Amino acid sequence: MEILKEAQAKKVQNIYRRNIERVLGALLVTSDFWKVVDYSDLPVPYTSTIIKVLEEKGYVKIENDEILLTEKGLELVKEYNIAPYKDFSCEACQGRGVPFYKNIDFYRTFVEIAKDRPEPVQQFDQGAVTPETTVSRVLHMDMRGDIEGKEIIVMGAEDDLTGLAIALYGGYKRLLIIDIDERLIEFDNKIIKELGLKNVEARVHDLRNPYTEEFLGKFDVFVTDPPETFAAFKAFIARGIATIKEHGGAGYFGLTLRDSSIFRWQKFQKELLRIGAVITDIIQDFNDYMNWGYHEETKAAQIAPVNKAPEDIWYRSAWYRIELLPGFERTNEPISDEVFYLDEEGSTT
């Protein structure tokens, strides 16, 4: 409680005893900052001010850039009994619960056209996840009923190459890719024309502008990545269900506990059942995404009690999956800039 409440003297007020545990915990079986990011499970400046408490405190000390527990820290785990972080995920699915190779030929057809992909910007606070995360979600959606015979739009996260994806896996009604990216927009279009896919259109779109009619109520299942302020999260799968035709309609779109905490998970939650969607499906880091290039430049980076950039995967998001009830609510606002600034709780912008 000590060590909790120095945190929050910080200005860090969305952690409770548990979140000290788990970084403990993290600390036990790594001396990385960004696994025990990862394994703690709670936003980067979070993370980032429990250490430097820690550190101030004398439970670790920081040497090259390593975060190592001291003989006080030792002691202070086995006082309270903080047990290691355990991973128990399957290897097979890589803890997705679907394995990206039962559908193999898709695979690696998708990875070598993936190769040539354009290279994330910052500018649109973009971040691409794994082949293997690509292909999963795809699965997934087509396990879900969510893909054959289905009128689906990708919204805003081609950066991943999901709307891609889909159009080589097929079975679909018919797809359209929005983007505001025109590299990601030229190389699908390329792609589907090299190919010959049909019923698939891919065209430049920016999702702060109102929709038109001709996307209004006129899809089955939407895929959107919203950034993670809870005014830009609102925002966007507000675009995504103003898509859909009528209820049992599908939205997915990821969620991280790197830029938000549990605390923000629940005003999501809250916000997604009041506008008269389910929740399905919550798959914990089941996106894993690659270090992306401008880790230098972000807060993510400045905040952090190291240099050391990322090596390994460490950015992961959970994968959500929401329904449409009777009577949900369709809106189809303009979205402001101001919805994208960080705040306390996001910094890898």
Second form
Protein chains: 2
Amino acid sequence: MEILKEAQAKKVQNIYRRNIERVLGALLVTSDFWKVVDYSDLPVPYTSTIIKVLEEKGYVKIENDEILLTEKGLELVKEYNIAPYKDFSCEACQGRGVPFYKNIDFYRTFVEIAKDRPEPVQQFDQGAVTPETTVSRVLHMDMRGDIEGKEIIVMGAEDDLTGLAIALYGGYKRLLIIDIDERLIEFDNKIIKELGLKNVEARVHDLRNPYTEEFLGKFDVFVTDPPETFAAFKAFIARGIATIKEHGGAGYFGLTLRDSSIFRWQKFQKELLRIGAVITDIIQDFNDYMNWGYHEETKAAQIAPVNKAPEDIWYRSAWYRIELLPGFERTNEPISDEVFYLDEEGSTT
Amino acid sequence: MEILKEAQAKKVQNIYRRNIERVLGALLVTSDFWKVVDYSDLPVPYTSTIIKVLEEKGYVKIENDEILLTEKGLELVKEYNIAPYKDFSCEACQGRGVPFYKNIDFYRTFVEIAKDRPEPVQQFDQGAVTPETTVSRVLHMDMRGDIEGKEIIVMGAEDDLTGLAIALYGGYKRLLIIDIDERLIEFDNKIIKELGLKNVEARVHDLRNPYTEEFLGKFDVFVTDPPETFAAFKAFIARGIATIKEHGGAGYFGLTLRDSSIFRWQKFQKELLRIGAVITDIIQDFNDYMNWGYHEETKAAQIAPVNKAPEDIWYRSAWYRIELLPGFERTNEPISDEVFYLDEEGSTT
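Next up, the form predicted together with another copy of the chain in place of the form predicted alone?
Every component of the complex follows; first up is the chain already shown.
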């Protein structure tokens, strides 16, 4: 397809015909750019470039911030028999397989406590998931035997309050929550103190610094939500794995296709296997992110072909679970500043 | 833990402490051997060996085919703070994320037609999934854009009638169903003829034979359900990938932890990535298998520590989806007979 070649000429290498089809399929059911990104499972810069090529070739037109297929575009869709985007995911569990309401008291408590949470800030690449997401994460972990009686570390993902949610849920042997953001750690500690929660500690820690002995090989389970550059992913996951006591330990993290292509996912997966992990779960669209206050400051907003901000949830990520097999690798190198947050596929930080 | 060492001394290498914990956790909520296998996500021979070690050490006793924790066993569970098995999976979609009732007419049609299906036979390692599973597979594929307008091959998995289900669902450009079992192909062809379904063909083919040119590189999507020895997995998946036209093509298949350990899963995943695939979905317990008529003839029945046959669904597998990236490898070697069906982890064939 010539559209593919044109997009590739605009420095978008990591796409293939399927991606063009999915963008066109999304445009059959929506004219909203952010929904197109969501439905086509593509990084924002790539979606944006494809839309621009489609516009140049007369397949779409942009009017009042709406992206519309032209007659020529509709003919193209017909000619190639392109399927409209369809969503058959379960309304009850929102496609996660684990509904938040399986423990409704826990959900209510969490929502009540989370309403005073600190606002996400761009400085730390923050963007919180919905309370339903956080609660489902905890239930999924518990179902897999990764909470009760376990030593758990939640690393640099406290904008989602996943650590605090586990603290409220209880049952663990020990819980350590670390994050670079003092506001979040203070918030956690306030709740922990107020409710008198036991065996849990929240502490400010910059993940770029190597771990001290007290972290290394001390936990059964880690949870994190890495930025999607390869270097940052590698660093976060390596940090997580370095905390694990022994094989059979587990890790949980989100990975999105909105800031990272499927091509990069392959690199991530190779790295996971190389380190000695095995992937047990990849649940697409498990994590729903609420729109963040700093949207207009993001590269995503700047490169979007429309000025309209997202009106609904559009940023989602898959939820990964891994287990560590015998001989897994523990590394603890310092992490350079430069590995974080921006590259050609990322745009929301 | 000494239990782990004892089990390993009995030639069960591919387990770790977590597995012992999961067996004990399962025994906190059930005394049924087959449910223990299900809940602990372990191959039957391994679960059996662990139960035997637990019995030898006085942690469990077996009475009237029920496996019961002894007082000593309960103390062990308490001492190690072992969590009981919990199931928080969604009742609506049965944890699949895609409920079968999203297209209830399709479901009803499929159930009506499938009621006359041929019985599974041991000769071909057959064991059919529930109609809800088959229907959810089709909806999941369509949601991912892998049916409408696509050329699809369903290879050697027709005991599940997945090919026939896609045929009934429609929307594809072309569908080819191949299976070694004449009875299934005849059944499919009868329905195809009766209903006048277009662009679909069902044909007897032994996957051990290399493909002719008419199969190679001709499809967008493959679906299969390989036996879980490494050699058979490699052969089935290689066959599937050899049919794919170009990168962006997709593959679907089941992989279980009931006939294969998590250690072997890592080997499978490494092989997938080596061939040039990326894993997009791993949905645990997506595939529910109905109990098969030949249970008593299986190795599983022989090595089980109880004589009781399964009363309920206990055999499940995860549903994998992969995409092929540029440079993926197409091979088409003949496959030796010996790679199929039995090894130290498998038992249900």
